[in-house]
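The data below hold one chain only, encoded as structure tokens and taken in the form predicted on its own.
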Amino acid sequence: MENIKEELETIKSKCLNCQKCPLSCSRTNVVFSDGIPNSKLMLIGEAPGYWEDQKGIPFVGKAGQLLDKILNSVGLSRQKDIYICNTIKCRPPENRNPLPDEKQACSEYLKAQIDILQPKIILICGNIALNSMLPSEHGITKARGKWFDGPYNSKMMPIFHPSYLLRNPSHEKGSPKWLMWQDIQEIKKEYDKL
């Protein structure tokens, strides 16, 4: 485990000094990761938002608070069970979607995080992450809740981004929040098998 932490720190140091795309000029902080480095569970989000850029930690705004509640609902927590990172490590201006060249510039850091941890389960959180990890014609609505083969024999499941759930507050059967509840229970079943 110590070796894993050292390897991640090496990549993080490189990332903190990165100037491969224009986002390096507008960022407040690089947002590298949070949670605990482990080989069981990784969540890949889209891109840092305002609060993430301010604090240098992924998922700390309202969406992050909801993500923590979702994880806690099945007994998981970022302090003990999950490694959290994003497709790109710097906030795009006005929270716009990352441009292809920005995603490309940052791809080595995400790939390194996956290569070092070799997680058994990868949660792909939102459309941007889905298109980065599983380029396909399917959007998150069709892909969510399904298992896909991932790197290092991992299982990957796309899930709705918590910010989408905040915009869709209904808990009725078939609603995004209801579907997320189904997905997180399925994820926990797989996690418990590890």
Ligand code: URA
The other form holds:
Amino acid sequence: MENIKEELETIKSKCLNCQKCPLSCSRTNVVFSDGIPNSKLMLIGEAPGYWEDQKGIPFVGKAGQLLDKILNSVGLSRQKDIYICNTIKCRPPENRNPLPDEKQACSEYLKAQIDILQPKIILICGNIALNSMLPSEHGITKARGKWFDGPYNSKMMPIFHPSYLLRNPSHEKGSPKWLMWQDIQEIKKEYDKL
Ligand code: URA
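Form predicted on its own already given; the form predicted together with the ligand follows:
The complete assembly is shown below, putting the previous chain first.
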């Protein structure tokens, strides 16, 4: 574990000084990760938003608060169970989708995070993360809730992004929130087997 922490710190220091793409000029903070360096469970989001950019911590805005609630609902938390990061580490202006060049420039950091942690379960949160982790024929609506083979013999599950759930508040059977509830229970079941 000490080794993992040290290796993550090394790549984090590099990332904090990164100037490989123009987002380095507009960012307030690089947003590298939060949670614990747990090699069992990792979540990959999209990109920092306003609050994440302000604080330098992923998923601390409204979507992040909902993510915490979802994790907590099955007894998981970022304090003790999960390593959280994003596909790209700097906020795109006005929260637009990251450009291909930005994703390409940033990919070495996400790759390093995966290579160092070698997580057993990877949660792919939303379409942007999905497109960088799985071939492009997969869309989140079809892929969510399914297990895919990931790096280092991991299992990966795409899940809805919490900001999508914020825009779709219904709890009815079959709604995005209801589907997320099914998915997080399945994830917890798998996590408990590890
Ligand atoms: N949305 C994301 O995908 N990541 C964050 O860190 C915040 C919002």
